[in-house]
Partner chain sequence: MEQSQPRSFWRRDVFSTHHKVIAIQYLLTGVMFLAVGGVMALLIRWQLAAPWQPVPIIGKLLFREAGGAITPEAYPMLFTMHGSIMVFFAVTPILLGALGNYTIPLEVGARDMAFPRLNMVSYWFLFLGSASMLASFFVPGGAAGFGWTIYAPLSASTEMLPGWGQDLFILGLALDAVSILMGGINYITTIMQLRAPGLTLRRLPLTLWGLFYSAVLNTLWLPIVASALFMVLCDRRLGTAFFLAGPLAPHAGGQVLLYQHLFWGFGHPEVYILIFPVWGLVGDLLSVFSRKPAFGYKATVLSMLTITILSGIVWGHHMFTSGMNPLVGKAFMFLTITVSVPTAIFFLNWLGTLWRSAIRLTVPMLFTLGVVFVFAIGGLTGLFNALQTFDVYIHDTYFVVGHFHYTLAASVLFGTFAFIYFWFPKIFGRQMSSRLGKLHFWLSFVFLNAVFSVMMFVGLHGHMRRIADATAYEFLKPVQHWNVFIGWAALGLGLSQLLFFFNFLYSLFRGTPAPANPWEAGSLAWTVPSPPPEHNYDAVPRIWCGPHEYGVPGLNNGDWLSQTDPRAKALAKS
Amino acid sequence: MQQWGFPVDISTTGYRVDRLFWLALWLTGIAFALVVGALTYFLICYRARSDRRAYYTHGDSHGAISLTGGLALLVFLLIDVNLAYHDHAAWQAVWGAPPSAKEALRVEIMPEQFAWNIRYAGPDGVFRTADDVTTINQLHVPINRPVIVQLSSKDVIHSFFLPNLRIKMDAVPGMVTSLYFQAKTSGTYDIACAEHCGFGHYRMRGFLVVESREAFTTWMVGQSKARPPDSSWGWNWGGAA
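In the form predicted on its own, what is the structure of this chain alone?
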């Protein structure tokens, strides 16, 4: 399912990213049409004629300089300033206000060539203990609840990309990065790696499952009983909490 060629937006803030894209497209599209129109007019109006002799101008007259400066200022105000203003507003909405740690679900993800290793804190609410829940390529989250994802790579740089949430973050060896989101529509969606990470990059596909809080709790209980956490992943988060 797509929206105007984009993957369907299931995020509470994704519409801001889409609006920014369309704003940039319309502003630059209008500017492009005006430039091409002016170029076409000049090509026709000042084409070679037998009854008119061409002459050269440096374009340094007062009128020419005023016109050039006015057009540059107009482009700067209507396009650059406009985009910068809306970009700042979108950035503040997506990244400016992290959710409360008490309210949010926290997940640790450590990608490797070529899989997404995912870990949840178990019933004790503490990571890296015996009751942790671990999965591979399957990220389950409850609907309408903030989620904080902490990332660190086991080998090379990967890029954790959720197209339906309009959000992306690099996973870098030796450091911890984070992102947060809130999904508003249940369903199963793609997790992609947006960084070429080796010959098997094409296989690095995961799935985001957005479900009700009851279904998520049931899934967590089932995963806890299914198997113990796999310590062979070599999670090395340094001093990260």
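Can you now output the form predicted together with the partner chain? The one shown was the form predicted on its own.
Below: the lone chain, stripped of partners and molecules.
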């Protein structure tokens, strides 16, 4: 689904992010129009003339203070609380309901300057075994199936960004972070690094390939398992495994 101003949304939850933008745009747009409208009106009506003097007030009367305070309270209730409420609801949908490890495909991503090392558990479903599948910059996922990604980093901070799914998460050395998504449109999309990670940051591009279950299985079988399990990753999935 293509929204004006956004790249194509291929996820089941991305529309929540886009809607949040439009809501915020409406609310702040009204506030902006009111401020600029008042500013313009005052600039037209209250220009200095030799026959007129400004209305002498310090704006510290009870009336003025209640009016200012009341309008600020309106801003708080109509904009702040409103947006926070909708953000919370969107967060629950996009980040707050991770799929169970059984139904989801699990992937580990360990970026380094300037590439994405990607690891699947292989047929046995357990990481750090001989049948693990590793690829570079190629993240294949089956369509309409939840995917859980765990991230860490080999060197500096990178940020795993899927613009067409409206999500990103930093890959931080010494930490494991995670995100999940479900793609509903097949095709090849960009993976970008969003955190400045050195002179090759701009070309740290990967590919997200969303394909049918059959195509995914075929691809997986064709992948080499030549790379030996590397001791620095292939980590314990804990409760998620």
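These numbers come from a predicted model, not from an experiment. Rigid core: the largest C-alpha set superposing within 1.5 Å between the two forms. Numbering follows the first chain given and starts at 1.
Put the two forms on the same core and the Cα of Ile44 is off by 2 Å or more between the two forms.
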